[in-house]
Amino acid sequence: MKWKGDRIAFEVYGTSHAPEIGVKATGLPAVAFDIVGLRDFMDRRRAKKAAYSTPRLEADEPEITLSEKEFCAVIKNGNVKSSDYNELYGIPRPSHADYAAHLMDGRLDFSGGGEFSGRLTAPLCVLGYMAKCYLRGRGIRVSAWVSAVGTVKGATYKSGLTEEMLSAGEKGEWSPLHKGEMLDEITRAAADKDSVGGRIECAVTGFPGGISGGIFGSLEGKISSILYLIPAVKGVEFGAGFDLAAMRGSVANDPLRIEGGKVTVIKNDAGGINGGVSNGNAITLGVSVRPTPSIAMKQQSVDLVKKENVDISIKGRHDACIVPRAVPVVEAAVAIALADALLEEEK
């Protein structure tokens, strides 16, 4: 996967079950950087021994190269297993990249989603940390938490932002409210040999207003690029999102006031971005995280090579809720995009 902004441009490279993969970037300054701090946010994308998690552990430790021009980091796969795509040879997986990339160039070898693979999240982690780290040395802070799994709510933003729900991502990345029935929700659909999918959601703060290219170089549509880049993530959402087009505008405007001879905008229903510009309140917005699609229940698919319709049951090691670990992903999404954007403002 590619991605190029104004100031960052970077490459994540690899397949799920290559003996590597990495991440190559140019644009973003050097920062310093606390390696503790660093596996600590890789830990929060690692798989565990937990019931939303896959069985498939891989010690995910970066290696590092910074120059003046480059920043590189690769990481090892230790504990591949292809060979639980034995039987699905030519047979594309319901809802996973696998037909669309047959499409594209005629591959009947799907094992572990090739470059479609969530695993390359890790290294784009890797990179988000660093943009973190640069916008952390400005006085910005981006947090994200898991606000919904299945049918179960948690807390959100729209509700009103709180210290609690911004520390939620640096104290475990569930949302302060109902995590134990959250994570009953995904016990219940792993029990079922099924999965399911959840919202994240994520806040900025201390960004400064005034900041983007205006409508063709939106901040809501950089932002949204590279949340897109994560294969899970089916929608995103600014402020109050799709809830504004039940609304009127009365209801749905942000009034403005002067308070202590400063402009305020008195609550943030749009977000914190206005035409495309950041207007100086906290950045907040919503990901919809799709369930997983590998699931061993019994589905339909096809079969390529034979051209008959087969029912298929996926075996391998997957993620029963794919939403806790794609948490720190999302910061990481934010962070690159906001990161380029303040760039582009201090050149």
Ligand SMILES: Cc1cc2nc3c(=O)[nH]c(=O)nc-3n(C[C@H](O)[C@H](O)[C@H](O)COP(=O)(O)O)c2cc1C
Given for the second form:
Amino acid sequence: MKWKGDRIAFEVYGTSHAPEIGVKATGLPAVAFDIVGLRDFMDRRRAKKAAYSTPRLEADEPEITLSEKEFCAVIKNGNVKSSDYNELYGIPRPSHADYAAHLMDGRLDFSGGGEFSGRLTAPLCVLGYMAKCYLRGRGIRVSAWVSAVGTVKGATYKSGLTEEMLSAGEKGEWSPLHKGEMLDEITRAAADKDSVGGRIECAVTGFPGGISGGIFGSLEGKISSILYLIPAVKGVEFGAGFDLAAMRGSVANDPLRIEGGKVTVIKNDAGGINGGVSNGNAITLGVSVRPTPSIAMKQQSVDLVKKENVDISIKGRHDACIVPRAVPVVEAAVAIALADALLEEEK
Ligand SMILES: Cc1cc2nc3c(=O)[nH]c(=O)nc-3n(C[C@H](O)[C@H](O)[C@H](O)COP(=O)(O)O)c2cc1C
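In place of the form predicted alone, output the structure of the form predicted together with the ligand.
Starting with the chain above, the whole complex follows.
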């Protein structure tokens, strides 16, 4: 996973079953952070003994080294169990990256998903936490929450952004509304040997207006380009996003008014961005997360060695739903992109 912005560049390296994974980054100024805050943030992504998450439990304690030029964080992979994949040698899991990776470099060993594993989002979270601290120092808050799991809908900024949505993550919660029903939906999918996806929403408050995504770049493009590095993210929308397609201009437009001597953009269907430039409103976005590809239910695949059709049922340790664990990863991605945009503006 590699990304290069206008000021920040990072590389997340390693694979799910390698001895370690990590991140190397340049361009983000050293920030004051507290280790407890970092642990709490990492803990939100970590698999716990919850119905939705993999039984693979990892400590996720990063070792951080800072120099003037580079930020590095290393995380040891402790709980590796490659034997789960022995039966899958040469057999790609449908809709995981296995077959696409085989086309890329001819690989037949798909153990742990290699570099396409969700595990690599742990180092991304370490860097994202630093970016969040950098933004917090400027009064900018980045908050994400689960707004739907399968067909169960929870809190959405589309009906008005609330403090519950903004503070859910800070309180260690992943959903401000209907969490119990969402958990039931995940348990039902797991009982059917299946998986379920959902929607994560993110809001950024305090971000100044007039910040673009760099020369010829858009802020939406910059944010999305990191969000799409997160495995299982298949859609991103800003503000009313895809709903705008069915609206009339008179409904979709966000009116401008003077309030208390200040220009205010009333309503926020644009998601705080016009023409790729922030307009001073909260930046709001929604992310669609696919159902976990690895499921225990019988599925059709192929044996690439024997060149024959096979039916597979995946045994390993997998999340029945990725969505709750991906919430801090979305915050991390958005924070890195916005820190890059601000640094470029302030250079
Ligand atoms: C935190 C996290 C955990 C994940 N856990 C799993 C998992 O246990 N099993 C699985 O098949 N995919 C898992 N994924 C998703 C796959 O890595 C992803 O679907 C795959 O790489 C294909 O990429 P794509 O869905 O973006 O096309 C996880 C993703 C994230 C972000």
